[in-house]
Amino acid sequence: MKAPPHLTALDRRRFLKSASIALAATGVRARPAWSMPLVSAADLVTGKDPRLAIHTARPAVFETPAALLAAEQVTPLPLVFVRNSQQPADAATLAAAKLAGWKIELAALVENPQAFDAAVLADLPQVEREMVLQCSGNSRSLFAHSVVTKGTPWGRGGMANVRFAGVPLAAVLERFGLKIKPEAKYLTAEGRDDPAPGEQDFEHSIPLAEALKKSLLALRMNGQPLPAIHGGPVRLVTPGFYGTMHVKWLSSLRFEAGESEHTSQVPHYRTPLEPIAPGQKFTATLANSEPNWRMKIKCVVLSPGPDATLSAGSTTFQGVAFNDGEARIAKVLVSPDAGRTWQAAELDVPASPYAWYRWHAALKLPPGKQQVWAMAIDELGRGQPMDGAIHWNPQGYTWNGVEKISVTVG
């Protein structure tokens, strides 16, 4: 494999190195054409894990490597994978970012438009969501088994599961006595990032419902304040939401009639409410495609990796399931055979509804080549696909197929 000639040299390692990650998620090996040391996610991101695989430099991009993701229930900072489509151009460290003098506004439809300091925040009670936070893109490579798609080519690892704890929307609006004009359906978040020339500041539209009952003014993640890599000083959240919707560094918040039209809400970050063909042209628009709003049921093995090469006996796969938190997950199946049998692997429950179920199951497996599938179902009945393609779209986002991993067991 080998990089375009015109390229930096430090251009050529970023490139090699997403290659790299997208052919191992398909189960192709690649080796590098060259010997100098990768630049670590630790060099380019303060506090970051150097373990962290770099898809872009800036804005940052990083994904955990799967298996790191088995070992603790809540995700720790340094291991939390990154996805920026802009960046500001001081929030490249796990340290926190300056409340006092960050202001956000409070705008549109509304009686009484104003713009506050976020410092007043801190003073208010705090609520703490355990959630998973999950790129929207998240295992796009896998989409690959049918046409390859745009976009950052994920692996597994573009997840996380965190707490986020900060002041509820609702009790944001109380403070400020905000009253929302009744033609108001839709809450457009804005974040501060530093746009390039040309471009405007990243925003999205969630259903002003949905955000009156979920959405928190984060200001802390995992405990610590929160990091400016991370959306630092004040990011909006939504449980159960993609997590492109939970917009950083946030500015302004909006009460209007419909979505916005800011090119992140369409044509990005939608997919088509009618099936397509693998391949097939297809440009968003508000009227024949959905947004990325709420997670669809996911099961991901952690443990073993692709292709992993196993000893005879029994081994013990473990991973994690969740949903867009509104209904518990009923079950997780296991297949050692690519789908002839099943067997219920063990389920720890989170006590939060939006937070990862940690599953285990040990499978006796015969010797050489097998595939491991599994599949969870919550008690609404929503369950994954057998074919995640049939879901493909051009942009690569909500892969949610049963999970399928190939194993050479000796």
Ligand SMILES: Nc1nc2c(c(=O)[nH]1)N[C@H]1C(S)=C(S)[C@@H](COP(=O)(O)O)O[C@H]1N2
Contents of the next structure:
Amino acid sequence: MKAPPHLTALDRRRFLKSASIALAATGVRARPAWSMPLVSAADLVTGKDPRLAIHTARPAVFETPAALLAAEQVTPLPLVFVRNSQQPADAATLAAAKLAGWKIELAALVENPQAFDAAVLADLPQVEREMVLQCSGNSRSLFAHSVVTKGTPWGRGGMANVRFAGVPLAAVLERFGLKIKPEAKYLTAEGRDDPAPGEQDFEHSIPLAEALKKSLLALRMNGQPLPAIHGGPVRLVTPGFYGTMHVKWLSSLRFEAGESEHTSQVPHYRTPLEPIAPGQKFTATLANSEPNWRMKIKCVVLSPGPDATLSAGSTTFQGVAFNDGEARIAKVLVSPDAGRTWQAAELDVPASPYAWYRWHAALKLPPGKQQVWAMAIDELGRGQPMDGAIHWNPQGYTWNGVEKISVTVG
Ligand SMILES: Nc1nc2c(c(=O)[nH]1)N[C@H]1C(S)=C(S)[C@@H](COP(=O)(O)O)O[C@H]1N2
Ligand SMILES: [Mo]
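Provide the structure of the form predicted in complex with this ligand, given the form predicted on its own shown above.
The next block holds the full complex; its first chain is the one shown before.
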């Protein structure tokens, strides 16, 4: 439903505002974009593309229709998915957030705890990383052929390929002469999320040694000042890690002996160490599970979409493949006949090991209903399970099953 046409522009804004407030207050999910939404993503977050599908209005959880990801190597900011479990009051925009006056603490197991104004970061040498930004719940709905899992029913569009730029964590610590105690093994990053009363800011822990090698305090995204909705003015990003670990609105960095006990570290955002049967009850603890850290190798078909009807002849299938950046993608294999025969796809090899590889393959399919499969293999020999449900977990994290698309050839 669009605002009624006879309303003035101001009335229309009021109508949309009250509609989104009403949605937020009731916790009712906006209808997905493909079914005539009440409000579009562009009404809820300034600058976002109205074609994004809305999972929840506020906090914003928006998904990119997969076909829109095929057009460009670097996903334009208006099209980048959004996933907030909490959302600061003034963050509903692609515009920049104010850097000067933004305070970041360096605390816990350090000899010289301190806080600094983030404006300092702008004067330090900047580096840029092209990298996949992917929610660990991306593709969660694909577990449904087994046992439906809890959480936002993401299709394939909880991911993007972006360029984050900022200051390496190690350079920031050097600038402030931070002395980390040897007992510190983890880095816990906390956001300034503006949580509801009784709730805490979002936070996550990652291994300190890896953070010192890979993490950036990001100030820019796709060449623009980091948008408020994507964590501006400062976000901790660690290339190769799942999106949940890239803590937005960074307020503190704590150097700790163990992982955070915040619910976003445990029991959420973890998968079992040992496989469990689909549907089995499982409560993640520090001991029986691992955090959603390094991204598992994955291949996604972006076009044609699932259940497409194709005309006879040859069809070009397009998609992306990526992993945790620890090895290059060696090949993408595509099967026109549900895994009986495979052919190699053409790969566009990106300069950054953390970026996605776009691929395409021309397939000649016989008439009728066909199953096209696709999978990636990297140079460490890592591949994807033929049935992603072998990694079933109650919250449906880190799906990376071989991609299977049904199409009908007319
Ligand atoms: N402070 C904070 N950081 C956060 C979140 C959040 O709710 N608060 N959500 C996380 C999750 S689960 C994901 S998938 C990514 C999404 O990043 P995006 O909204 O920029 O696409 O941000 C992560 N960082
Ligand atoms: Mo996420």
